[in-house]
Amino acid sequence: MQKFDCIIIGGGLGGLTLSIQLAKKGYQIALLEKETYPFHKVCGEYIAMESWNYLINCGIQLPNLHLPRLEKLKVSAPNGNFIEHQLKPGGFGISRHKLDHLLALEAKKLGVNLIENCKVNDVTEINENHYLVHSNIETIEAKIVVGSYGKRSNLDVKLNRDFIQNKAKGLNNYIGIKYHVKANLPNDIIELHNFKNGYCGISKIEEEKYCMCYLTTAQNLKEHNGNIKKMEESVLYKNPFLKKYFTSFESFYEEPLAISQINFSNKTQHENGIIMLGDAAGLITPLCGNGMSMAMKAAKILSELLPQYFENEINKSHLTAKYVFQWKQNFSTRLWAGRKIQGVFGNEMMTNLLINAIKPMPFLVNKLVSLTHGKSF
């Protein structure tokens, strides 16, 4: 049986960058990913500038990729009324298909044992320094396990996590739909367009592509018999911007990518001895545009704490306590603000009123943006 210092379950931005940082420090890391790189993920592909230096430190030569800088924000209400605002410091656009693949190549180059097509079935805690991870490929062991597997996994059900049991309405049971499109829009703007029970973001990524991704309730889709196209025509098209975009932009996909059962309830940052990272630890609402930066910032925090644990400077309890404290210190306000904003956006009447009210008060928009973004790391 192979033995590692750390096993990371899930090869998204958090898991990949954590594996790279730990491998650079000489630790033996296994990264288990259920897909095969490169692959697409349902998410908006705006990354806040706070992550720029960290990604370069992870070996991604961002300046050489000539990516679009997103420095303006446009938000519309369902009735078509809109505001435009400068984003400071803004972000940049790159597809997950490209970025995850580049990070996976870097991780392999550094000696990370990256196992693809690997579905984790269970994790057994032998003691606080010894774990077995069972997958469809093999069973491997490590001193510690990190869960970085995204919004929802069968492992969450296995662990009987509280948010899986949470039936509260308003924060769970969303769906996400994503397209890559050819569009005639400025390169430097990210747009958010509201509709009944949802919102759609669109922004430039690499080459001549734009990411167009929207979030709505599962109920919206159910009312249209699971037909995405009918739902778009009946609900999204009521926003004049979205009607124009969906009827004029050419999609690079034959069918849109979709994900279901998205849940914004509170989560814990550790469960049954597993340390949680990224969306597995807490999911920010997509309209805040900062989930990817949060995942990478948490990976950086963990990459600085884990060596202390590996070198016996702190025990497992201290490691967990330090991580949870720093996680909450960095992200609690963002998640709280995201949930509050989520309660307004997608509500037709409230969004129409809000956009009209804040249009002459740009300082309020600045405040909302600052609540969901952090400093460069």
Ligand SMILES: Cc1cc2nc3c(=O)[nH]c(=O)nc-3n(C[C@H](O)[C@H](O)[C@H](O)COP(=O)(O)OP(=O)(O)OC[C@H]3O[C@@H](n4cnc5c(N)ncnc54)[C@H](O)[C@@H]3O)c2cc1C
The other form holds:
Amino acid sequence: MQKFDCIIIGGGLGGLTLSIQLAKKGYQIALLEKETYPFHKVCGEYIAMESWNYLINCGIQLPNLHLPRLEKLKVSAPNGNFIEHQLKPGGFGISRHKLDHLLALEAKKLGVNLIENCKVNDVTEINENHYLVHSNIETIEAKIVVGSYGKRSNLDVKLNRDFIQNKAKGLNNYIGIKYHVKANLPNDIIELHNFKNGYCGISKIEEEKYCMCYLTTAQNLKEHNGNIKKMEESVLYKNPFLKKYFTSFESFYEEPLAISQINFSNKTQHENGIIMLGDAAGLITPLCGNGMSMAMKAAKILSELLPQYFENEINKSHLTAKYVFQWKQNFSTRLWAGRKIQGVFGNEMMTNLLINAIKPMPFLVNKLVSLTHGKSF
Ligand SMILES: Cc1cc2nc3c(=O)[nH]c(=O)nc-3n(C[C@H](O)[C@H](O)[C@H](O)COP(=O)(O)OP(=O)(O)OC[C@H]3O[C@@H](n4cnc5c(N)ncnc54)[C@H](O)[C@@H]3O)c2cc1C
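Let's see the other form, the form predicted together with the ligand, since the form predicted on its own is already up.
Starting with the chain above, the whole complex follows.
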């Protein structure tokens, strides 16, 4: 059996970009993804500019894709009161269907052993330098395993992680819903419209499409007997922007894409010898529009630390300690700020008050945005 330097579980932005960076350095990498590219994902598809250079470094020719640059922000309260503001440096729009696929092609080109349709069921630690990864396809070996399998997976249950044991309830049990729509909105704006216990983002992606994606509590859906349409009509439509968009924009999907059991509890960055990356290490609230950049930034950090481990310059516990230190240094404030802002946005009255309060003080918007964003990497 071939022993890989590293097995990465989950081919989202964290796993794909890590595999590319390590393959570029000549390491033997296996990347196991349970789906087959290209595929859709629930995500707002706004990528903060801080990731632009890194994606180019990963082989994605972003300038040639002619993607919309998103440089304005509009935020409305459930009653329709709104603010509009320049977003600096802002972001750009691209669907996950397209971006993940381009990265997967690049990874394969660089010699990453990318196995699709491969669901990992368990990981066995033989010793700190030897792991067995068991999937529906085969069992393979590596010196180290990285878990970049997203917000919540069968492996979290298998590992009995703390956040799985916390009973998901109230404001810590969310669902995400996404549509791709035809819209007559400007190209350069990301809009965030609040409603009771949730918010909906809309912004342009490639090919004249717009991504319209919202997060709300599972309780909100439960109160409408699990009927998404009914919930949208009775809750989201109270915001006049959302009523207009949902009733006039044509969807490219027959049914919306939905995910459940989203929870923003703290997570650990390593578990049972597995190093966690992206949402598997910590999930930022989506209204910050920065989860993808965090996953990629953490991949960059790891791609610089892992070679030190492979070349025996540091041992496993040094590797883990250095990674956790850098992870916290880069992301703890963002995660904290994201939770605080989401706490306000979940509340109808607070959002209305906040929009009124911020209107005459636009510099506060810059402050809030800068708390949840990082520097270009
Ligand atoms: C509603 C919503 C809107 C969002 N909007 C934005 C936004 O606009 N901008 C932004 O930057 N971020 C946004 N985010 C956050 C962003 O989507 C994530 O932070 C980002 O996708 C994390 O990347 P990742 O690589 O960690 O995980 P993912 O992209 O989720 O990838 C994980 C991969 O692992 C695979 N997998 C899972 N289990 C297994 C297994 N057992 N075996 C093999 N493969 C497995 C999955 O199929 C998946 O492909 C949003 C999130 C939500 C919920």
